[in-house]
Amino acid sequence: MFLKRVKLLREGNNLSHTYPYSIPAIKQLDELELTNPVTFFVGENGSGKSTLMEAIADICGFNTAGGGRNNTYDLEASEAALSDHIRLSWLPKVTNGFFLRAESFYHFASHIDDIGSIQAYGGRSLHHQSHGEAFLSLFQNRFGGKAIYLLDEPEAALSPQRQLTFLRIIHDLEKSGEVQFIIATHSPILLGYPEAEIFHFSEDGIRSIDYEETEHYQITRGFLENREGYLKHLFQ
């Protein structure tokens, strides 16, 4: 565990009505303690998870478009407005670790061949490597040593059964003790990670819930427990 706390500065902030503060989970955000070396962020589109991870990662001096600290490269990243109003407690600090954004990471691949950094990676190119098979190369070989690891949607490469490899993964890494995760998943799969942490972002606020509690969870099992029922009821 490095990073023990995220708090929202409210001293002379007036922009509760300004994107992103005017996200209800990011509104009524004061304090999130961080306790454990996973933890989850889930909950809707839209309901500022990925925000204030990008905030933490901005913060963190990673490239919001996704990378670590010495991965600069030309795409417009994004703003990360939140990190002028975000406040992170560590013990110890760290300054390693990578910022992976599913969405942007073609072009994260295409700054690892223009600086032919290939090697790092595997020996291969990461565009010459299915999309899985390079998400989980990142993972194999990027990761490690003392650091933080923060994931938007990293199972959005990721068939069922690499999502499962990904969740070992994780718990290699973590035995180490050098390691701490945050992680944006839809993914019952991945959610479904021992002990980890789980906060639901909602209009409600944010707060930590069990993973049976998650509509990830519910939905799934329900659907495949009455198939022919959920579907029967959607077409109506």
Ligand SMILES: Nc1ncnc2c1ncn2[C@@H]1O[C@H](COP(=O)(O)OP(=O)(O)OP(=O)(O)O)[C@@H](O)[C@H]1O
Second form
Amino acid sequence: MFLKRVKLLREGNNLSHTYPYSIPAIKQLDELELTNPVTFFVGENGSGKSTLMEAIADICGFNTAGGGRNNTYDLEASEAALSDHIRLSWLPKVTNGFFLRAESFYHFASHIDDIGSIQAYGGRSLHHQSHGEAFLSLFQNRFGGKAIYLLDEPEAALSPQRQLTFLRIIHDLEKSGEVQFIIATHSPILLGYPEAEIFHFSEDGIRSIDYEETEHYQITRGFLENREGYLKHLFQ
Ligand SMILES: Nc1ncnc2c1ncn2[C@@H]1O[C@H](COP(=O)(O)OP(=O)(O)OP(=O)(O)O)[C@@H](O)[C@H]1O
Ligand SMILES: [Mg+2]
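Could you please show the structure of the form predicted in complex with this ligand, as a counterpart to the form predicted on its own just displayed?
Once more the chain from above appears, this time first in line as the rest of the complex follows.
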């Protein structure tokens, strides 16, 4: 693994009440130590996961609308508001990799068609594949080598079965010892990846938690074990 530390530089920014320092998890961030090749970001909607991930992607030189170093397509690259104030520590530094945002995948697929690199994605235009097929095609054809992959809710396109396939892809790549993943997710399946570190973003900051501590695990489990009870309570 390559990216060891994410540090937020304090230059009075923490006093600001404007985005992104208005987000509690960002406001309280000092530094995150990454000790595992697979790191997850979890937390409520709006807790700051994408904000931090976009900043990391921006510093890596990846297009913050989603893509790698060579994907400088002209989409409104989303503003990586934090990146001027974050320092990344690498050992060693890698420049290869990818930033994936589920929301802008469609634009990315158009770009791939435009530049004619369909061969790199399984020989079929990503637009001629279903959302989930296109995602997996990307994972299967584009991932590999020394690289860091930043993925924002990759599960959005994937059926439960394909999420398992995706876990297998992560596993196979991790075995090579040459890849690092940082994945923001709401999927209790993806979060179940063994030995991964899970950073929970909340009002109290960012802290490492166990799989079983995540609401994703607890709520999904509770719901599946007692669906009638859950719904009765919810609707009363
Ligand atoms: N450009 C922006 N300007 C102002 N506020 C923003 C901007 N982008 C995001 N926010 C706010 O910052 C907060 C964190 O957003 P962010 O997208 O990082 O959340 P998230 O943890 O990724 O959530 P989700 O799980 O829904 O994807 C939210 O309250 C959001 O409304
Ligand atoms: Mg997000």
